[in-house]
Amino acid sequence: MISIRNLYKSFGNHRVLEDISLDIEKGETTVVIGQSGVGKSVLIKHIMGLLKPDRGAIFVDGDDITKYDNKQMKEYLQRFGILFQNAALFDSMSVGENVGFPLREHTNLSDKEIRARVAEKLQVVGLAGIEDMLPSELSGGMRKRVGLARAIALDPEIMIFDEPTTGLDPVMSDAIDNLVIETQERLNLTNVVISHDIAGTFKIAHKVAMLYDCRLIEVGTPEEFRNSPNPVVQQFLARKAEGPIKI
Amino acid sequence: MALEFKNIAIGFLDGLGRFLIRFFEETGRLINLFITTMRLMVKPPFRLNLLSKQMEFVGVQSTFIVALTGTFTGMVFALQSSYAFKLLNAEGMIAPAVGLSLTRELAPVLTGLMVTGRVGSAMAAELGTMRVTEQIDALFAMAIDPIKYLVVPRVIAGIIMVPLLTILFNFVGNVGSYIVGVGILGLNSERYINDIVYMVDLPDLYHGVIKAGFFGLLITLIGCSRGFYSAGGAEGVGRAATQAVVIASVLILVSDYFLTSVLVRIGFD
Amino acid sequence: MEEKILSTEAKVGLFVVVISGILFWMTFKLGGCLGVGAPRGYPVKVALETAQGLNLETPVYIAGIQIGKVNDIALEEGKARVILKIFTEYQLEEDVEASIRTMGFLGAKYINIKPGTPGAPVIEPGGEIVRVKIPPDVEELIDELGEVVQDIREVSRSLRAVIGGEEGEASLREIIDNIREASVSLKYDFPVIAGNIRRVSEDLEDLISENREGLRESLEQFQMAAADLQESLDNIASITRKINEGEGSLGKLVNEDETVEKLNETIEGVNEILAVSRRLRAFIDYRGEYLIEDNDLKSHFSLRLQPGADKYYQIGIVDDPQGVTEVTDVYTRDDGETQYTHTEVTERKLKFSLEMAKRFYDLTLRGGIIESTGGVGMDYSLLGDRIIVSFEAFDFGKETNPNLQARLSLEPFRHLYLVGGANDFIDSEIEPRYFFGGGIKFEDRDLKALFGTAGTAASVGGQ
């Protein structure tokens, strides 16, 4: 469905990507691995559009994204939820509002039909009802769970996770990959997740890549990337200080 | 001892140099703001829903504040001038001069610096969490402009509510004069009005009013400026907030001076 | 979440409408000019020499009531033309005065208005203020008061100067002795410095009464060789004329260089004689002063010969009815007793002056013989010799005071002038004796054109 074409970037004289080719398959997940500051989010937002490639190309159904014009960025975008690391919910509006957020700006629903909609967006994220909350009285995993609601409040084909377990206990950490994988399969997502979460990786993905030092190093299964030969693949598995990653 | 101190000269010039390049590098995002706020502002959709969450914030909940500072304003330079013109016996110069700095200069600078330290602080502390917590990205990544979204409305109404807290700060700062002169001074009332009335002038209202407007969008823009493109964490928010208030109340007094004299130049005396 | 009372949105537009409220306002009573509530009036003008200090919607005030204000200000003919709008319900008569006035001190400037007379009639819309008072404003009182403080800084500084420390109260002194002992010197020698200068006025009067047939046929003389001059010139205007047209041998020769060369030198040579008999003046002047007090006529005759602008001499005949007091001191010794007897003897004569004059600017000083006493005199010009007031001191040998006159001579028309004056003027002792009367003055080639042969100036002189 998406397929990257030896995407090039660098800001001022800092390489960032060298060479990325990667096929993100349709209602499948991808996992971008790697260490932090490794260019993963860069990777991500040259798939969303808010970044140009100094080089290459990113074919979204044939299309090359990377010269569309800001009318056809802004309903490419609309194809798209994203789930931010800290959730991203506005601190000034209630729960329902965050979640109806993006319809109220992007549909021409009543503000009852909006209400139903993020009363069943809840529903799907198991908080049913806290609609009347504000951010600020909700846990990090509730946050989590909004901000999942809200990006899946206009049904997008394509979910982006920035790291979504970072900063939840391992019980939330392994709630939310099962909330992951439960709503790829209920409305056919194609999922990009970014994550060092090793054991929630391997629970998650259809496709694991792995970027280091501006390079995808390896591409495959979680089966595939467990027989990797590549000692790099092997110390970030084994999360292991020793070994030729440099820290 | 040579090398040391050619260190120390190469370290001061590398650090003006730095010091320059972030000044012209911050005036151009100012100037890029703006301008792209200005285009933006005549641009659909008006979100008139979050223009009047903004003018309760900037206009409605700065009356208090503003009301009480003119107040005094108005009534501490009726006091003071009242002995400087006693020596001469012109008492009834009293409530012109007080009118006619509060309608010129005190009311729109001092309105200003009030809004600054209230809302500029506030906006950028504000814009600046929402850059840390990623909620301009979360924004843009709901194809929405987020300048359009958290600047817009900010700037339109710092334009809109810092003149009209002007004119209320005018009204209270000569009602404040009116006390001290009328009710402790002992002046005759009528004479007072009257005095305000023939000195002061239509023009002179204008003039600080266009003032307070210039100040409405300087303190906004700066503030949302600061915030949104703030980096570094909390502490970089609670840079941000300080910075606003500096260099807004800054820029106020000194584009002060400059205002006044192309304000007079084209007939606003 | 609070309940809230009041929408953001009714908050919003609460504080719009309130602060539009107070903006609308102010605006009413600052501008006024919303013509809502703004009194009617009608526009009359004034001239004003200066419109500093006002500007449009200064008031207008009649006893410190307002009646108008200031409408438009505008520049006319150097002037400020200043339009006022006086309010439909009040009228100002035509003799009404307009003045610019201050507020206190440092007030504000306002127009204020002297009533008229009443009934007079009154302005119509459109008329004008024409009486105008300017008051001096604070500005120049200061100014002023600043000048005189300079002026007697600088008279203060000087006498410092002069009687500052020991050494100048010193001279000072000195001078004051000096200035005393002068006087007391004076007081015994004027007297015979008097005499001595009446001996000789009176030498001279002798020398002219002797020769008053003399005299006569000298001027009559000087007129003839005036007379003379003119036609020599006449003569030499139409050789030279002849010559230039080439008639005889001489207009023949006045081709050749050489000869026009000697000729040009000739030329000059009588251009400079010429010259100075042209720049030689002579004015003759006749005037009759009748005297009141005397009931009499007094003439003055007299002759002046200015050789340049800045200086003349003038010979005078004066005919007075007080004539000449002469006056003898006698002292006698008798029986050890020293006697001393006083008389004045009056008698009509003829008085003679001579002096010399010399001209600075418009003031003229003069000395000499004065009606057959020593004196001075002064006189001042204006108006280019039209009007000259003069001042003369003579007769120092008086018992009293001498004889101080002051005159003024009015010239209306070419050659003719009336004077007028006072004697004695100074003195506290005698009554100023006052005088009027006219004269006739011409130039010696005035007269000529006048009667064409130049010998008749005698007989007029001879009055």
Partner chain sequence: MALEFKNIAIGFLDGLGRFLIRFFEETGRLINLFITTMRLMVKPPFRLNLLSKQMEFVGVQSTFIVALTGTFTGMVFALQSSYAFKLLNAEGMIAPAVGLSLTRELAPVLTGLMVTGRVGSAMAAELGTMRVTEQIDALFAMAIDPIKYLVVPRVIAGIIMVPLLTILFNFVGNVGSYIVGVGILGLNSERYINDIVYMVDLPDLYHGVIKAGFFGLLITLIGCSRGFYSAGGAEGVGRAATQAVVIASVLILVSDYFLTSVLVRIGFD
Contents of the next structure:
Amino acid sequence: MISIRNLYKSFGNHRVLEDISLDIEKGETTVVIGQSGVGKSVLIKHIMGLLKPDRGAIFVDGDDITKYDNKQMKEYLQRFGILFQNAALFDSMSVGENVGFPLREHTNLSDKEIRARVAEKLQVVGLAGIEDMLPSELSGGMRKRVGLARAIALDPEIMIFDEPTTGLDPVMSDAIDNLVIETQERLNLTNVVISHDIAGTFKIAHKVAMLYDCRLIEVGTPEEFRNSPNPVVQQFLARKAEGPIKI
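Moving on from the form predicted together with the partner chain, please list the structure of the form predicted alone.
Here we give the lone chain, stripped of any partners or molecules.
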């Protein structure tokens, strides 16, 4: 679905991405891992068309989105849903108003139709009937679920997850991982996930891609990652300070 080819990006003299090529398959979950600050978010912003590369191309269904004009880019962005790291809910709005926000902004649905769509999406994430609650009344895990309900409100084709289990305990992290899998299968989503959670990565990923020193140093299935001979990959997976990764 998404084919990144020979992507380069620098900010001034600071090189961030160098010769990145990656295929993201339709209906699968691709997890991008790596140290903080290695360019994972910059790569995601290129996939979404929010940044332009210095060189390279990004083909989506055969079209190079780096050449899109503003109108084409606006239409392209509507194919995405995003779950931010902290869920990014509006604290002054109820759960129902949060989930319904993109529907009010981007559709002509009636209030009745929006309420029905909100109820449907909350049911998908296992939170039926909480429309009147405020974000301040929710646990961290519930906030993530509401954020996901809002992200899928417009029935996106592609979901971006920015470290979906950050700040959650291990049990709730596993519940969110299960939800990522369930929604991907139920809605046939193409997922792109940024994560530091190795156990979660191996659970949800069809494909794992690791960024290090501006480059993709390993791309493969979770099993291929576990068996990788690359010392950088093995140090990262083992969570060890000692090794070739510079701290």
